[in-house]
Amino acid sequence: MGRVVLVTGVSRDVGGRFARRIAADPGVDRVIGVDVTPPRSDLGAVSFIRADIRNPVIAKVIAGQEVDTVVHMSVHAAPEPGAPVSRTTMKDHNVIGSMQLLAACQKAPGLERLVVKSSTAVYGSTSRDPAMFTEDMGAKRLPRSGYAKDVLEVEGYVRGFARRRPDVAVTMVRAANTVGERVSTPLTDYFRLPVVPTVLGYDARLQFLHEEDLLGVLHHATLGGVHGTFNVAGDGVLMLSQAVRRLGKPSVPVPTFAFSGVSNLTRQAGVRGLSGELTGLLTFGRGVDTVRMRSVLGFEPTYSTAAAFAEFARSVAPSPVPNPWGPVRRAPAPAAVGTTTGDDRG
């Protein structure tokens, strides 16, 4: 008998793709996808159950389906494009939903593994940050609101669950900013703007994770059952200025004090919140150490940070606004595997 896996958040693209991928693995017997709304795409062999993880009924789903592995992918940075969901509703879904799911997992005697998709956003972005955050470090300034605060709270509940259920292998995947043709997040929305605003006087260091590597590490963690928290990112870093040049788009440096006005304009242009936490990332950047990802989790990303962003850049429509610096040569497709220092001399 193979594993019986329950995946939350399957109505979103990445959740649905992961559910289909893990269902095709010969080591998995059944996959149950759970979400509050039906998925728009076909889930194939995945059994879909319409359920809200904020409702205690999720415990009946886990028990009734004899689930031994739960993959929690339902903590989101922003609502889907066009969805009229308030920040309060998002927080309720992220935090209260995770609490209810963990309570249900605690009552499930047959549960063996829990995989939680987290984010490097828990480290924040400040001028006091180290060059690279390890998993044992905390944020220099704790987030007071937004997605980062949600993720921080969820991680706290997950650690509490791990203490109460030491028999369950709990894997927390702190994923760097994910990019790809099908990825839609506040950061990818920002890069898709016709003119990219930057913070005057700063050039943030950024790390990226290709969407296929995100699916790959979750797949690996689901079958591996390795206990622990792991930073996951492509090798190397890119400066924000390098990323913008590789997109071939004009940029406009904006003083820090004027960024709130830019936020209002970008929201009208379709960016789902150039929030304080995103502004912090675009100002100070963030770097994470991935040694534990390789040495303990045993995962190696296929794409480096530069390669992941190059793939994303090729999917971004050119800007209708002329670049004042002239045409920009797009970076050639780099080798999928390898390390990059982020050096950009073109």
Given for the second form:
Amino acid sequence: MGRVVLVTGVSRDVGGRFARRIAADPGVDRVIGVDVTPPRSDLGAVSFIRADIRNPVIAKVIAGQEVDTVVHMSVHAAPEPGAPVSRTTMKDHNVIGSMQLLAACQKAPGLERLVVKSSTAVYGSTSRDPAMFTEDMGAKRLPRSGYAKDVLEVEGYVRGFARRRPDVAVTMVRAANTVGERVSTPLTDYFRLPVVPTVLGYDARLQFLHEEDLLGVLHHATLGGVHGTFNVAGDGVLMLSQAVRRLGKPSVPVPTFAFSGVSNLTRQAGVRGLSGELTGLLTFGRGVDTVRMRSVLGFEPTYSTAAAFAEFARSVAPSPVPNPWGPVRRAPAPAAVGTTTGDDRG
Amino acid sequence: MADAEVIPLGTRGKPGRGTGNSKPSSAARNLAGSGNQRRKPPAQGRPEQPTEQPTDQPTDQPTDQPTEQPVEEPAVQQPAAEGRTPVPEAEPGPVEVRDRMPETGIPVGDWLQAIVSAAVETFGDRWEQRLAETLAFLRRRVTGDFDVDEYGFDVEVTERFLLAAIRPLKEKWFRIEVRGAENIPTDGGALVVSNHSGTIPLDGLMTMLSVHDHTGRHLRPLGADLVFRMPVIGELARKGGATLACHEDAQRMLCGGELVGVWPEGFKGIGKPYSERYKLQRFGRGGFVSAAIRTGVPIVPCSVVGAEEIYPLVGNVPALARLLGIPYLPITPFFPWLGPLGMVPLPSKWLIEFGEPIRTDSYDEGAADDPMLVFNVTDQVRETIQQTLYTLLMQRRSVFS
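Please supply the coordinates for the form predicted in complex with its partner chain, as a counterpart to the form predicted on its own shown previously.
Zooming out: every chain and molecule, the one shown earlier first.
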């Protein structure tokens, strides 16, 4: 008998694709997708249940459908494009939703596995960071606001859950910044800006995970049932300056103290893509050690950091601002650009 | 605009008078005398012309006759604007042009030769290949097509810019003499432990360069978090191969087979007063020793003589330093009194000696958690460096030679 998988956050692109992908797996009998809003894309064999995970009704779904695996993908960094959702609502959804979901999971006797999509944002970004964070290290300065804090709190609840239900294999996937043609996160929106502001005097080390690899690792974790926390990122690091040059976009160095101000200004002007939360990451960067991902989880990403970013760069429309470095980089781009610009928001 | 009927102020419309009140100055009369034959046609009746003359005259006065010609040019152009034909009559024009031509017209061959010789000068005999390499390098930088390791170390930039920039300082300014370079392992992880001095950590840079020039390996420095907090400096440090001085990074690098450099005295060492020169400060908590024991790599003691004298630290402003968030604010005999000039390091003679490696692979893994052993090894390293410093100081003839 195959597994019955419940996936939260299926109305988002990544969640929906993951649900479809896992539904196609022969080892899975049924996939139930849950989200607050109905999905915009076709979910195929996935049965969709419109439910708010902040509501105890989710417990009935888990019990009634005899779910044995829960994949929690509903902790989001930013609201969906176009949705006027405040930061408070986001936090509510991320943290309270996770709490309710975990409470429901705790009451479900048939539950065997829990997979949580977390983020390397829990490590924060400071000047005192080690070059590479392993799973055992904590943030040098705990994130005090925003998505990173949400993730940190959710992880805390997940650890609590793992203590109370030792019979459930809990896999926590700390994914590095996901990039891809259809990914819309604060960081990808940032790279899609026509002119990319950088932090004056700093060059951050960045790691990327290709969207296919994110789906791959969640798939792997869902079927593998390995207990533990795992960093997942493509191999190698890319400097921010390097990434911007590979995009062929002009960059404007902005002093640290002005960076948050500039991002607030641009947000008020209706430009999506620059968020004050990125300041730390874009200043000091972050690297995570992925040894355990290979040795314990047994997952091998297809794309390295550089390859994932190259794939992403192909989908990014070239900057409308003439760039002195442009011609060198622009040459291979045009073929891909025309076909993909419409999917930017995906 | 030149042909408008402007009656300038101060002349009351009378031609030939500068101010209108008094006789023309002697300069004006001189000028009128010399340019007589050409002045005649314009004098036929434009009121502007006189106004130009007086304004021209003072500037003409100090110069001598031949150079007057170009300055008189505006006066000659006056009829040209008026009648539109007499342009060819303006004789001095062509003469002037002929004067200028040879100046700008350097033959193409000369240019080429100059470029080639400049290229040979900068790149040496195989300049064509070197130039191509440089262009390829620039292209890689511009397109971001280069690799950095997980610490952000950029080999290309380090070798081509950072090390190349300080090499003249090492060879010409400090005339560094390196001894015992054969004690640096040619491969595998090793920990170079050095004394720290000089107000600004130039000794670290010089040790990096010396290691690279003598063994071809890159010394990967471990720096305080202040280094990485500072803009530009932090960025350059990462590009130059540095990483944060913490257990995790030290062990990670040593496990990766890198040659790691530590300066356990830290800010206590570089910020100590000149009167305490060559007296080693406390070697921290011996964290570097436990990292070496855990990874089983040898410790190479390194003694640097000469760095103490580059910026003799005679004073400190602790209050201001605290305000700026830096460990000390140096006052040297030249800084801040001479401003930027005070930041030129004194050209002391440097000696760098790498001592015999101290092996740590005989200890077992648990030895790293034995504080007694760690302190003993720390003291052994410290004593070795201190003794070598005294020996080198005896051998050095004077500070600057």
